[in-house]
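Only one chain is included here, represented as structure tokens and corresponding to the form predicted alone.
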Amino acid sequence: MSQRKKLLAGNWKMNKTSADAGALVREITAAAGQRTDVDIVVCPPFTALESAGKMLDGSAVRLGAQNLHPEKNGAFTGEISADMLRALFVSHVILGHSERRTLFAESDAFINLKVLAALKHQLRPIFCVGETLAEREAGATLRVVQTQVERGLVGVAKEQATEVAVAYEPVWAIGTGKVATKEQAQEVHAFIRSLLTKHFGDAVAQKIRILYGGSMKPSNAPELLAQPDIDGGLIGGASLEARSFVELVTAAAAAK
């Protein structure tokens, strides 16, 4: 049985106004706000961070952001720094999401700068990696994931590594309704853990949580979360409705 506490992070993407976010957080905290058997993070858009954070006050649910810029400040129109997130009591930040990589051309090197900036400012990165459908069909899944993991974690000290959660998100399964089978997901999660072992040593690698991020929902969560190297989920669509998100929390708590 894994000693890693399950982590569920809801990535709301570009959804929910400030008022909507407050309402959703109110529902989530009413149902699961005092749970300590699963780590729960909600990641609203930037404009809703403050209102969501106020609603989370006094609960065990943590606040996450969806991105940050690696620089402290400056002429970066439209960007948000780690200090700005910290001022809103953000504890986690999603970095390297496939949508940032594909839609906004973020490179492994740039994502690495973000990971290092987050750690420097005591933010916990949820660091995303994963292959496209074309890469999977070409048999390149493990090579692609290895490149992203190794380049994205350059310069991360062994002492910092357990603050990072790695999220494996097969790009072909995001928002499509397609899901990697439990065997496909476990294979890549185990491979990622082997890379972390090579990089940080087995003792550290066994403490790092690896999340599944490809259309996890209440119907498929139990079998995915039962896999030995799947330590939770980065949840998209199912995190936008309190009932489904709380069902996922319950499934994570029940997983052994």
The other form holds:
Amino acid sequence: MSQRKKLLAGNWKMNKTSADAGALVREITAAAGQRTDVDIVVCPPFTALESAGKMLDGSAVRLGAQNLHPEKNGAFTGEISADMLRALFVSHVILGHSERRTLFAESDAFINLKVLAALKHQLRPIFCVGETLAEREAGATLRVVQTQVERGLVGVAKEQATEVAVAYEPVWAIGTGKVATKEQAQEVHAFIRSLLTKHFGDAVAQKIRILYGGSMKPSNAPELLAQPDIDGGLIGGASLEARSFVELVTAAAAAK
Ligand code: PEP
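Can I have the other form now, the form predicted in complex with phosphoenolpyruvate (PEP), not the form predicted alone?
Time for the whole complex; same chain goes first.
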């Protein structure tokens, strides 16, 4: 049995007003708020963090943000710092999501600064990597993922590495309904673990959770979550409704 507890994180993206977020959190905590056999994180938009955080009080569900800026404060119009997130009791932060990489031109070097800033402020990064369809078709998947992992984790100390969860999200599977097969996902997850082993040593690498993301839903989750190196999921669409998200939590618990 894996020594890694499964982690399920819901990436709500640019969805839910503060009031909508409160309602969704209420449903999730009513159904799964006291579960400790799976780590559960919800990541609402910035504007709903405070209301969602209040609703999570007293439950085991943790609060995540979808981004941060690496600087502490200053003239960065529209940005949010790690300190600001900590003040709202945020514990996790999604970094390097493919939508940030593609739509907002975030580089590996910039994402690395964010990872380091998060760790410095006791925020746990959910650090995303993954190839595009063109890269997969060109046979470049492992090379692309290796570059993203190595550049994104530069300067992360061995002692802090277990705070990071890596999310493997093939870009072609995000929001498309096309899910990686369990073999495709396991191959890349095992490869990522081998990179982590090279970088941090086997004992640390065995503790780092590697999540799958990309059209995960209750129907395909059990076989993905049963793979030896798939330690949970980063969920977009299926996290926007309590019923499907809670079903995924149940699937993760059953896959232990
Ligand atoms: C995501 O954006 O992180 C994601 C995995 O989205 P979806 O589940 O909708 O594919």
